[in-house]
Amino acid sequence: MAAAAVPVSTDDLAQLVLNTIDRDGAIASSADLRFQGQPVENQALHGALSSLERREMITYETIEFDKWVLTAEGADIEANGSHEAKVFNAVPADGLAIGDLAKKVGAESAKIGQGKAFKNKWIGKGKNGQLVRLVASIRDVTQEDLATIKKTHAHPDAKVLAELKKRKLCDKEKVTHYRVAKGPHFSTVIVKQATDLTVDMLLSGSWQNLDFKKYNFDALGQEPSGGHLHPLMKVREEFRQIFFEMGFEEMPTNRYVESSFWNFDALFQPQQHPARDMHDTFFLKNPATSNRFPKACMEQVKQVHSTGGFGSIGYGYDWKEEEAEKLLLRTHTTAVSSNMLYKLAHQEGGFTPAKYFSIDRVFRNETVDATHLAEFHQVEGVIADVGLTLGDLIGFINVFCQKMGVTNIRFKPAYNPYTEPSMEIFSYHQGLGKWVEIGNSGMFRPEMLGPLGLPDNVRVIAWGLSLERPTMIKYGIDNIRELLGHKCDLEMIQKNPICRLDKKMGREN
């Protein structure tokens, strides 16, 4: 076996092979060099070979070639012979029972070895089923080919060697040595060449009497770390399998700047409501403005507000256009929802059922603490259809909930302007041995879907949720603020894993 190449320092090894030039003139093989008595690791050689090289004190050239080696089970045959041999030799001449050839040369040789024997004819069966010999002495070719292969690390005929390569008794490497000179600028001492030009170097004028290590400009960069996936895309594209697996679309929700009118007044949500507040909600400053919706709608929403209709006296006060004209950072994505019921409502052909989901972010003005921020993203489902009851909602609240692996829900009564009626949603958390608020979910209002211009028979169910309490649970974060902002560790990001939630299996209603 060759001795283990040693590690060396890059500056030791190039001085390894100035000296070595010095000495000899020249190397003819870098596989002659020797550090301490043991052979160079070669990468590190190519190294300090390519550092000489442009500092032209030396040149070089790589030689490449194949040679052939004997594997560890190669190298016992080249020394003990081979397993048939073995055999042979087992078997004396008034003949050995077949039951105890393992006894003597071993399992592997007598497995191995049995049938080559067979096949070469050195051995038989007797006529009282023992192993017999059937020729007087052998000639271990196997054993000899490996020993020329040991000395040569080849072989006269390709056969011989693509057989015992099969038998896993040899294998090739691809060798690579240098061949090495002087170069233009040799010498044994190496100078410490100077990096980087600093300023003092300039002032001083100390950068003229400097030598200057040369750019290497083929030398191939730092390969940058890919690309890592925040954990809340991880747990965002989980949930959006559940959707897309459940037959729901994926509804454009790249706006980010909305409209009052399809943020609030389109959800009958009135115009006096605290959440128009600027204390709740950022309005822009400019563009402050857009009219940018459809005035027959927007003619349907101001009457339904004002004076009622659809089964509803309204809110009884004056509704100005200019309020639903104001432009804001969407609070929510159900501004998203109300649109494409809209769109839905008016497509050629009419109405068809539909099923239709957003995961995207919202924005709050809320004070930022451990588990608030002024952004976040919310989960999003809405299902229109003729006839569909609060029976529905439940149904495809729990089947979605066991797919995220979340059992043991409830539901508690709640209010929203656009629901009625309306359910936040519970789940009990083993961690805190309590009942904690998932989401929250609902059926849209007629005073709402009304004025959308969806027909009178048609029911819309909707839930939501936030993606960032799901993802801090999933990979034990405490702290939102951790999450996301400039207190987030990049680390954080590059070391967690994918997100593979708890599916279980649940039926839809």
Ligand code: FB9
Contents of the next structure:
Amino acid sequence: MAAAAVPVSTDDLAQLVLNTIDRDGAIASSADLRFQGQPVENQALHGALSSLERREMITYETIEFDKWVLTAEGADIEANGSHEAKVFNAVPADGLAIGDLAKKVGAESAKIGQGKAFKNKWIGKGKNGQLVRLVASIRDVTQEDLATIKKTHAHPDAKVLAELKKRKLCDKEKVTHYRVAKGPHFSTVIVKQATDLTVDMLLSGSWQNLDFKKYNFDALGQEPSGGHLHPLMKVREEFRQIFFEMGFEEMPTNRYVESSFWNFDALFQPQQHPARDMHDTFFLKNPATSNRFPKACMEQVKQVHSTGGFGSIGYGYDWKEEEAEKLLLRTHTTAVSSNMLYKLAHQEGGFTPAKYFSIDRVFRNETVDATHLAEFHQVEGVIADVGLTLGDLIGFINVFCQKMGVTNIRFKPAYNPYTEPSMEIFSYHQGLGKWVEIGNSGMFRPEMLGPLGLPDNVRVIAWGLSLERPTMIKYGIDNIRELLGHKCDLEMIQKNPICRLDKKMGREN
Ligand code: FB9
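Alternative state: the form predicted in complex with the named molecule, after the form predicted alone:
Following is the full complex, with the preceding chain placed first.
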């Protein structure tokens, strides 16, 4: 094994090359180069040669060839003979009990050598089963072949090389060395090249007799260290593009704190609904309440909850304003939808058809597990227009799912306090080989739309899903803690691929 090359600076290597050429006229093989008696490392040498060549001080060509070298076992056999030769030499003329062989030549040689010596018909079994010689003398061809390879790093017979490689006695190494000659601007003096044209050079005029380093336009620029989008933000952008393509307008979702009124009451969610207690919802301590919601609308909400209206009998309980005033972290972006629908009904000129979407954080005081954190990003689509039907909702969800690469979907009746009918959306996921719940949807109830002031003939359809689930599936992430939170590995953020919802992605499940 060649002595290890000592690390040498590119400049020292360049100077060594120039001095050697100056002394010898050229360098037939860089393998003979020595720096302080040590061979030089090829990678570093290549760097020095290419910078000298760029300055036309030298020319060089790369010579590559295979070099056969002995393995440790091969070197041992080359030195001490092959296993089979050792076995032969251990068998005296009058034979040897098989059991005594390992003691004489060692277990490894006995195991490997016996078979080979038999195959070479050097030894055989005597009448009482002992090992006997079949020939008077042998030629340890294996040792000879290995000696040839050691001396010449080659062997005239490729079959021998293949055979010995198979016996792990020798191996092929790719050797690269360089043949170097003088270039048009050869000199042993390496003039430090100027890299940048500076004001002083211009003012002093010194630039005229400076040797400027040529721009290496093939040099790879430095990887710009810039920001990296979190996969969630990439998937969010994909969803935003789908909604914009379908003519939707984005709702303002930059306020996480909501009043119970818009988050629950305006959605006809009764005040004793389990979702409205501390176990499911994060209520604020300070400020704990706000009553900045429109009184007329509130009166209508109070009435529809307590005694009904808009074709409904209501819930028939004593609706409390103070409950609606409680501030919380919104549990769904549908809270923003109710507020937007109110504004739509009360806008200048009255109601006009609208298509809204929202993608932002919602908070639920849920038990954290591999796919659930106390917050997630809800994706929601809302369409308000005269005479919309359940068929329109199914149609829109089909188009939406196609655009996000989700096909063969089916709907399952479901329940939400604010929609009737409601449907869960499922899709059969080839990769996961199962039906995956994609989200939920429904037609907002008249008990919600009426108090918001929307005309009787206006229907509002909506659907919702998360951002985290599609992101985990597209990026092949099984545990949500790998996607979000302190356990999230920054490498994943820096190296995650672009997102294409409608295309199968590399690591997609
Ligand atoms: O995201 C969900 N699943 C999903 C979505 C996309 C997807 O894409 C793959 C690339 C192909 C894969 C999976 N879900 C909704 C379904 C489940 O994950 C569910 O277990 C968890 N849900 C969250 C709520 O958990 C309590 C996901 C979240 C969700 C559920 C419902 C809504 C929004 C988010 C809604 C709604 C709604 C209904 C009617 C009117 C308006 C809004």
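Between two forms, the rigid core is defined as the largest C-alpha subset superposing within 1.5 Å. Numbering follows the first chain given and starts at 1. The model shown is predicted, which means the values in this text are computed figures rather than measured ones.
**Q** Would you say Val460 moves between the two forms, meaning its CA shifts by 2 Å or more once the core is fitted?
**A** It does not, since the Val460 C-alpha is displaced less than 2 Å between the two forms after the core fit.
**Q** Could you check whether the CA atom of Met448 moves 2 Å or more between the two forms, using the rigid core for the fit?
**A** Shift at Met448: below 2 Å after core fit.
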